[in-house]
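Just the one chain here, laid out as structure tokens, in the form predicted on its own.
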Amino acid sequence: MHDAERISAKLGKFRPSLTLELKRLVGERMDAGLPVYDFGLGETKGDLAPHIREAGERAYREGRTMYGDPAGLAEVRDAVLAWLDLRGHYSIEDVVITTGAKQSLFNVFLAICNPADTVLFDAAPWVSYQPLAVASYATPIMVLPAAGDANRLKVTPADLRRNLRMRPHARLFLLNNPVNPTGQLYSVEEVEALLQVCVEARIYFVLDRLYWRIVFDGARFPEPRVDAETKPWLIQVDGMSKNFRRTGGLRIGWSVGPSDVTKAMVNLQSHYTSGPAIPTQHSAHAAIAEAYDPEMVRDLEAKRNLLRREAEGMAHVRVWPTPASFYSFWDVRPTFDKTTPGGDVLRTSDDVAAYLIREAGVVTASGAGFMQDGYLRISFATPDETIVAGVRAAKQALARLT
């Protein structure tokens, strides 16, 4: 056996998670005493809420560490339905609690895709969508908007229909709303139009709504229509990691969808994780069973406004609006073919991201990781002083390009 044959060929089709690699890079620079302004990893900061921590601690003290239902604790599944305001549409038999939202998405791909089926993503897919699809022996395809920048990478019903005509083996369309990395928010009318296309084509509409609480300017999250027509084709994925402070490492997610798909996912999960850890399920229950405190959302909106002010006048960069999530999306294509003070020519967003790290200690996520070369994703879920000093350092570095 050749060395190249020792590892599955499918793993060679994707690289390790960009966002987790950024966290490692930040740690290395800090350990080396180098300046670093971390806009890379999309992770909420601050203190874990006491009631979330205490629920997990209590579960350990009371010995709640045995195997549980592979679908998740019944009380957590019921709380998910209340959290998403879906109690009138689904029962707990339609909910699966998972080891993070990533596993929910993987469950979906594994449960409904056959080898060589096509899965359709929106135009700037999150970094793990493609690896999860490939590992499920499905073929990932981005739905690119015909309108280009005029539509700011949002997919329209016409875009989706065009791809469905070309790909008769499509099984699902996956929409992330609010969008990571672009910070865009599809309106309720846009969501409804895309959902209707999927229903007509008899493919699944998978809604990754992980940032759904983080909506700014007094707007509300655009809930999808749930009724007899849409329920057979609608699957919603959510989790703990974004809407609460410091909860990414708890690794609790969930999905709500058709009973037959849910049953298949529970069957699958019973074999490869046996369900998430019981103590962290109790922490999740404590978080979502209480009325949501929008304190973090207000804080993030203020950070969004601060970053927008600091970024004014930045050379060679167009900053997109951010109506939701905690990301600022920067169009850095005007930097291409510019020369750095060291004589390097910037040709890709990877080059721009590397230049900002090397020249200014500013850590961003290259758009190439989201299959959109020419852009950078900036996470403003970071201290105010980092936003001010980091954006100013980036402005100075970009101004030195010739």
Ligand code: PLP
The other form holds:
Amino acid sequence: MHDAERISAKLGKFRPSLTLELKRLVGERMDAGLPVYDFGLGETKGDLAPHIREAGERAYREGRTMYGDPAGLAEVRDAVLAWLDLRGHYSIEDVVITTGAKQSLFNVFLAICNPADTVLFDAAPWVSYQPLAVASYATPIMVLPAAGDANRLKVTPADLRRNLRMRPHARLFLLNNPVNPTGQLYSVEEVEALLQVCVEARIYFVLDRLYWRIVFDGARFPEPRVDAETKPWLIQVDGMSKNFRRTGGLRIGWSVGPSDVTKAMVNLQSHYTSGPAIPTQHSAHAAIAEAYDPEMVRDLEAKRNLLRREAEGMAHVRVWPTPASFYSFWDVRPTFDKTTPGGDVLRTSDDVAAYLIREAGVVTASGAGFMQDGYLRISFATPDETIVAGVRAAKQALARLT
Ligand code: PLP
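Having seen the form predicted on its own, can you show the form predicted together with the named molecule?
Complete assembly follows, chain above in first position.
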């Protein structure tokens, strides 16, 4: 057996998750005592809320550590329906609690795709969609906006229809709203139009709404229409990781969708995880059963504004507006073909990201990881001092390009 054959052809091609690679790079620079301004990771900082911590602690103390329902604890599933304001539309039989939103997405692909079915993603798909689809034997395809519209990576109904005509085996369209990495927010009309295309084509509309609480400027999250027409085709994925502080490591997510699909996912889950850890389910319950505290969202909005002010006048970069999420999206295509002080010519987002780390200690996520060479993702879920000093360092480094 050759070394290359020791791992399946399917998984052998995977690159490790981009975000973990960034963590490694940050660690390396810190070990070397060099300044690091970390805009790479997609996680809010701050303290875990005491009631979330205490619920987990109590579960341990009371010995709530035995196997539970593989679909998740009934009270957590019920709290999810309340959290999403879906109690009138679904029952707890339509909810699955999972090990992070990642597992919900994997459940979705595994439950509805046959080998060689196509799954359609939006134009800047989050890094793990593709590997999860491939691991489910589905073929991932990005829906590209019509030619010439690279300044707006939103998918329109016309884009989706065009792709569906080309892909008779399409099973689902996955929309992430708010969008990681672009920070864009599809409006309620845009969501409805895409949902309508899916319903008409009888494909699933999978909505990854993991950042849904983090919308700015007084806007509301655009809820998808839930009624008899849309319900058979609508699957919503959400979780604990982004809308609270310090909860990514709790590894709790959930999906809400049609009963038949949910049943298939629970069946599957009963064989491979038996549901997420019970104490963390209790923590999740404590988090979502209470009225949502918008403190973190206000804080992130102030950081968004700070970053926007600091980034004014930056050479060779166009900063996109950020109506939602905690990502600023930078169009760095104007840096291409420019020369660094060291004499290197920048040609890709990876080059620009590497230049910013080397020259300024500024860690970003290259658009290449999101299939969008030409952009950088900047996470502003980071201390204000990092935003001020980091953006200034990036500005100086960019000004040195010729
Ligand atoms: N979907 C999007 C858009 C994400 O950004 C992430 C995490 O970064 C996930 C899903 C996975 O979430 P989790 O960490 O809950 O598995």
